[in-house]
Amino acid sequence: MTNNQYPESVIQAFRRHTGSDPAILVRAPGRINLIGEHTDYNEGFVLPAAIDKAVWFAVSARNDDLLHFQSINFQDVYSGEIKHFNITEKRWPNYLLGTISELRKDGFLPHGINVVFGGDIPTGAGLSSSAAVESGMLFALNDLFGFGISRPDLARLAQRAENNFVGMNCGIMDMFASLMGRADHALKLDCRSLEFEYFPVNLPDHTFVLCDSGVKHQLVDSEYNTRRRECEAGVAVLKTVFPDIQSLRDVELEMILSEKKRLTEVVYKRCLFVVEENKRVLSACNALKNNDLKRFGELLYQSHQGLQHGYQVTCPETDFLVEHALSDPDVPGARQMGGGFGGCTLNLVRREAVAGFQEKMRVLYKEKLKRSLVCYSVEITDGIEKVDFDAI
């Protein structure tokens, strides 16, 4: 299905499921992160953007305390009670249940609800389908019940849902990007203060192409949390010498170099990457402001090198894809995107060369790695929005 087909399919499924029209239809986009990987949970800077792949929600309130969810993508249903539910083995309902759990902790008490949702954000590709589900659900409930929660606070709630209920110790970037995205702009987010600034992404002659390695994030849950602990271990050591630092956000390159001998080799690599990646985000913002795509592309390649050798979260498949992008004059920049160990590479490609680039990469991937490669272009869009379903 294409993104344009999903709203209609979600609405029709809702009508079949409930016998009535939804009260609200919500579009919750996925995101790309232009640069700034693994900096979010280190209170650093990131540069995401919402994209034209999304999850669509059809939602209505019930007159009781029952929960009825239907997932189009999983072709599955869930039923429960809003006051008494637990983590389910099905997994997909947990992303919705977690949002309700966190709302209730803050004193917001939604009634029972009917929810049908589905979309075209590829799972396991690093485009944050889970964050779109959590953020979209919260946006819909906030509108439906008139809670009056701000978008930044909805992002915080969505992060808590994933941290506390789903059990993934992620940062806030994905949720914030889905809720706060702006068409044709990247969002520089300070993950400590949640201050943000938009930077124009002017791409009349270029576009972003995602190459999905097909490698799912088998290691990402455990390794993601391991990387976080390694960063925290580095901060603990550095803090004994530089007591004012709170996170790697506060660390300068000279600090790490001066205390290198006190850090294990692995912790040193992790900390060095995060500090350098933060600086790359700021440099990328300047490059976008100056419409300097050459410099911007160079920073993407540098980021991948750091992810490969410093943070060690790439895989042979994504390394292969970036290596062959690097040798292509029509690709100013490329890097692995997302938590790591698979997923997509993000490629900045000349528009007139997109078809040739995609075909070349598919052929090379099949020949060398014996795997099929899915490629698609994405455009930068607005964040979560309520849509008039009568106009669909």
Second form
Amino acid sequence: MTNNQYPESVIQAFRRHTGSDPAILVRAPGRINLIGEHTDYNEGFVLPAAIDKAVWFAVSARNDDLLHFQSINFQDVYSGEIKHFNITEKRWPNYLLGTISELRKDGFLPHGINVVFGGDIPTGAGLSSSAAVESGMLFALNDLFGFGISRPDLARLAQRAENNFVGMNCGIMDMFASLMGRADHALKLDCRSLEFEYFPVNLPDHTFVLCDSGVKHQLVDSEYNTRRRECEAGVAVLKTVFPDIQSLRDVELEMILSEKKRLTEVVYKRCLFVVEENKRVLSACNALKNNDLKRFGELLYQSHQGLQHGYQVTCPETDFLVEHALSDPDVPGARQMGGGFGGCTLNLVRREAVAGFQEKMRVLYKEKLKRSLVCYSVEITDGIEKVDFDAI
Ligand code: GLA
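For comparison with the form predicted on its own, please write out the form predicted in complex with alpha-D-galactopyranose (GLA).
Let's see the whole complex now, leading with the same chain.
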């Protein structure tokens, strides 16, 4: 089912580590986000999709209360006790420990486990490798111990693991996409109600290509939290005039325009971006429904411009990549994707032109910015699933 080396190396490492087969093998994909950036924590709309890059988990229950984790990517192991653990300096085990910590808070009590995991989602590229790890781990534990937790509730738990244990104040988009993705479909999610709808991504002549800028800004976490606070500050001011507002989700463009003087320039720009980005998600869904590639591409570019000038979370490298992609007639749309300050750009590229596009971008990036560019074509896949490891 896959030509990826990871499921096999995860299973082999598991057998070496424990002397037996895992009870369960789980594939937990990363995600792209077609449009709707920084809207999830403002209770707005997002349009992500799960992709063919994933983390694989081999897991079994133990007869004691010990935790044995092995990371293939970090070539490292962690051992501890399920009833007493703290955040670790190694960092990678924290994504697993966080899920156990949140399960226990809700009264679900897994006992000891063996976990071997690894995969091909690049880290720091904005493809949500950490959400895939948290969601995949929860999915495996839910299955193994029969907790009966629904997928949307697993997404909430995974978000809490990231917020409370890892300490990153992210929204729910990434976990929801990993758990609820569907092959060849984008997932429109209302981040307030968690209602969702699948939109077929019927692009016979086009595909999505990611250009990984290789930039991983240290700033991401602190700037992310600052943006959240700026949005909250905007809501607090607007609420004094429009008391029914709970979040930027409830704000109309006219409200921001009429109250512009009461908002600082920065807060005004942030609010405007979020309100417009929410509208773009709804328009993008219509464009997908109508197979209107041109409109869809324009919306991607408008989103990038908003991220660059309004929300100010892009960087010179991703701006460069988007500008150059858009001067190519084979690319109807492009934008920076994810939390920001680097990571990948998402490019909608004519299928026949993909190889030429990737080569051109790599050469340009090297020539002008003296940096190496890694490009990936991505396919939209199903969300987290249990995999029959005899078939691998
Ligand atoms: C990160 C967060 C998400 C979302 C995006 C921006 O990926 O994890 O919750 O806020 O940034 O859209």
